[in-house]
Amino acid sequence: MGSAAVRQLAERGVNVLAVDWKQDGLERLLADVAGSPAEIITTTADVADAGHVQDYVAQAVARFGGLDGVFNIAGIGTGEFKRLGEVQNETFDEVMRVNARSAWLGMKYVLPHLVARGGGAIVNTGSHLAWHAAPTFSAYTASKHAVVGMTKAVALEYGSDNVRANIVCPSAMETAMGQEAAEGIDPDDPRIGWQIMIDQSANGRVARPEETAAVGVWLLLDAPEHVSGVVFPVDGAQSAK
């Protein structure tokens, strides 16, 4: 989803600093966007480490002369597909660190630059489980509920500074995390897990990461300024049930 978002932004001529914890993925991304009208730079970092986040935000500001928006996408799965009483405390801590703390830091250190710029857009990534729940997903569900709460709070706190904050919430996607979820649902036959996720969507498939990324890019670049503090499902009508 992150790569899809950068590709779409690059096609629009938007300069981007792309962050990942793995260099190989960033190298593939740079090859994908070669020849685009935008300047795409990359860096490796732990997005849940305050020092790392401060460093790459400063790098982007120095390179581009300021910031107009941030798309916080990084996340991990549930870690252990067990009932809450059987999940290790360390698993909860790590899921909250990567999924919730990273969004907190991604907003905290970008916000002053958006305010200085006269406003901007924040897009965070939630999940269908950001306002629903599922068995054996307690830590993940908690982390994504937290992201919704933070996003709405920032929308209220910084609205007078012309900063918009929204959250895009996919259900299952054709990603490595989707495969992890399928294996967690049925370790013996992940195809059964995929089918369960497929059956939750009215259109009979899971989302493509490009679809969720496109909603986030719209919120960054095209959404009316009055759109803020909103949860945007991208879940094949799963939320309509």
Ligand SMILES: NC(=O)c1ccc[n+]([C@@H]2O[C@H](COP(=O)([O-])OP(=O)(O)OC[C@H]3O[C@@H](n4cnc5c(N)ncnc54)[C@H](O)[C@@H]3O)[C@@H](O)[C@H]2O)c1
Contents of the next structure:
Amino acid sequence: MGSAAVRQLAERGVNVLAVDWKQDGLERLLADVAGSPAEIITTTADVADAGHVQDYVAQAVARFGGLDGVFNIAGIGTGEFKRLGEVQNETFDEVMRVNARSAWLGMKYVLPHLVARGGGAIVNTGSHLAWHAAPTFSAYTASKHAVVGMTKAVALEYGSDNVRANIVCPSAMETAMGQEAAEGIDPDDPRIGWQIMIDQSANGRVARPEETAAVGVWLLLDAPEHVSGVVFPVDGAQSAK
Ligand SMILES: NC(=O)c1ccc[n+]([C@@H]2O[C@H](COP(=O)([O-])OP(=O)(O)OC[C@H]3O[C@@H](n4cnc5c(N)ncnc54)[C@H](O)[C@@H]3O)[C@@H](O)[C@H]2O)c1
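Switch from the form predicted on its own to the form predicted in complex with this ligand and print that structure.
In what comes next, the whole complex appears, and the chain from above leads the way.
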């Protein structure tokens, strides 16, 4: 989903610093956006480490002269598909760290630059499980509910600075994480796991990462100023149930 978002921003001529803790995906991304009308640069960082976040924010500001927005996307799945009583405390801590702390830091260190610029946009990435729940996903569900809470808080706290903050909430997506979930739901036959996720949507398929990215890019670049504090589902009507 992150690479889909950067490709869409690049096509729109938006300069981006793309961050991931793995170099290989960033290299593929740079090859994809070669020749686009924007300047796309990359850096490796752990988005849940405060020092790393401060460093990548400083790199972007130094290169581009300021910031207009941030799209916090990186996340990890639950890892352990068990009921809460059987999930290791370390799993909870790491899922909260990567999914919730990263959004916290990704807003905290960007906000002063948006305010200095006279405003900007923040988009965080939730999940259907950011406002609903599913068995065996308790730690992930907790982490994504936390992102909803902090996004709404920032929307209220920084509205007077012309900063908008919203959260996109996809259902299962055709990505590496989607595959991991399918394997977790049915380790013997991930196709059954995928079918269970497909059956949640009214349109009989899971989300494409490009669709969620497109909503995030719209919220970043195009949404009216009054659109803030919104939990925006991209889930084939799953949340309409
Ligand atoms: N795939 C799904 O079914 C699904 C459903 C709902 C929500 N989401 C959310 O959408 C977002 C994108 O998910 P995706 O499906 O593209 O996942 P993905 O696993 O395909 O990609 C996640 C990326 O985040 C990076 N990453 C993970 N931890 C990091 C860290 N600490 N620092 C830096 N980079 C890190 C990984 O290297 C990877 O490139 C996530 O926030 C995820 O929770 C995904």
